[in-house]
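Quick heads-up: it's one chain on its own, the form predicted on its own, in structure tokens.
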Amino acid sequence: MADGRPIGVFDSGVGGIGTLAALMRELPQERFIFYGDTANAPYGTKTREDCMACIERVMAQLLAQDVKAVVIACNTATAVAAAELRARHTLPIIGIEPALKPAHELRHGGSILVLATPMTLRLEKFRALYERYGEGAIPLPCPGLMELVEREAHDEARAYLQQLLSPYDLNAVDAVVLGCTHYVFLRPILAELLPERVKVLDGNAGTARQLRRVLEERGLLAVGPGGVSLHTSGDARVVLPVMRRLLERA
């Protein structure tokens, strides 16, 4: 039996639009509600308690719209809240995590650069992932980089990444892991800065496949028509056009 209720997707800002695009490609028949908590961004430099308070407010917004599942399109929010939210709610809650495992499988003796928010790199979820798949991996905290994506400040983002990568021999790098959903929109800049052989990985496709598996297992798939609505806690006149532009690019 088909379930036409929407799927909630949220991020601390607009970066999760890249995840949303992957979900829409994987499940075009589904309806999605995307919520960007831009008024409270970034999550990655907040305390765990402040981050959890923001996430609980967003969850209340989505649950009020009778969503059948929630995708946390934010690495920091997944690390902070996914386990607690799953313990508290019966609906499926799908998170995202840095693509360290696939990067590890692609490694050929070189290093793996992991770009992420300071919060993501501090939390136990990342440490556990790092212990299993972190051989050769170098975590690089990127405070302020998410905000450059939010502002579509491409030149500043390019300068930031040039400085971030300058200490490393990029010819000895096998992969770069984008450990924040915002960083997906930096792929064109990274393509300019990195040798062509370096793989750039994110967790979006894996998250989309996991959502499909869970919906199939629980009999929650829709039959269409699909669609999306975009929401923000910030200034909708400013943020929603940015979201639409990013969704087109993604």
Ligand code: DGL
Second form
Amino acid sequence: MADGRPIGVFDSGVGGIGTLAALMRELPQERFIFYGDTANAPYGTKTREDCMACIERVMAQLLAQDVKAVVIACNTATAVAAAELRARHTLPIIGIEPALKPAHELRHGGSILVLATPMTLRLEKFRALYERYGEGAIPLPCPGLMELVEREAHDEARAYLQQLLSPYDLNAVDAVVLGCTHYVFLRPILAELLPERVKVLDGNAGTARQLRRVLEERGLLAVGPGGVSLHTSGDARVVLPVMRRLLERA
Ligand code: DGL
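Show the same protein again, this time as the form predicted together with the ligand rather than the form predicted on its own.
Whole complex next, starting from this chain.
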């Protein structure tokens, strides 16, 4: 039996648009509702409690639209809330986490730089991941970086990354993990700054495959037609054009 209800996808802002693009590629027959909580961004420098309160409001909005599943297109929100939301709701809730495991698998004895928000790197979820796959990994909290992606401030983002990477011998780096969905849009800048052999990893495609698996298992796949609608808690006149541009690019 096909289930034509939409899938809710959310982030603190426009970063999750990259995840959304991966979901649409993997499951073109599904309808997606994307919600960027721009008015309350950033999540990654808030307290855990404040972040949880924002996430609960977003969840309530998505549930009111009768979504059949929710994708948390935000590493920070996943670390803060995924376990609690899954305990509270019966619908599938898919999260995203820094791609440390794939980075670990392709490591050749060099280091792995993990870029993420201060919150993601401080919570137990990342600690547990780090215990298992953290050999050679250097966590780099990036406060203020998501804001530059929101503002499409490319030159400032380049300067930020240049400074962030400057203490490291990049020839001794095997991989860079983009542990925040916003940073995926900085790939072109990173390609300029990093030696060609350094792999840059994110969790978007893995999250899309995971959503497909779960929908298949629960008999929740749709037959189409697919589609997407974009929403923000911020100023729609400013944010929606940015979201559309990024979706096109992704
Ligand atoms: N895009 C979010 C993430 O993946 C976080 C950005 C923020 O709100 O600080 O972690």
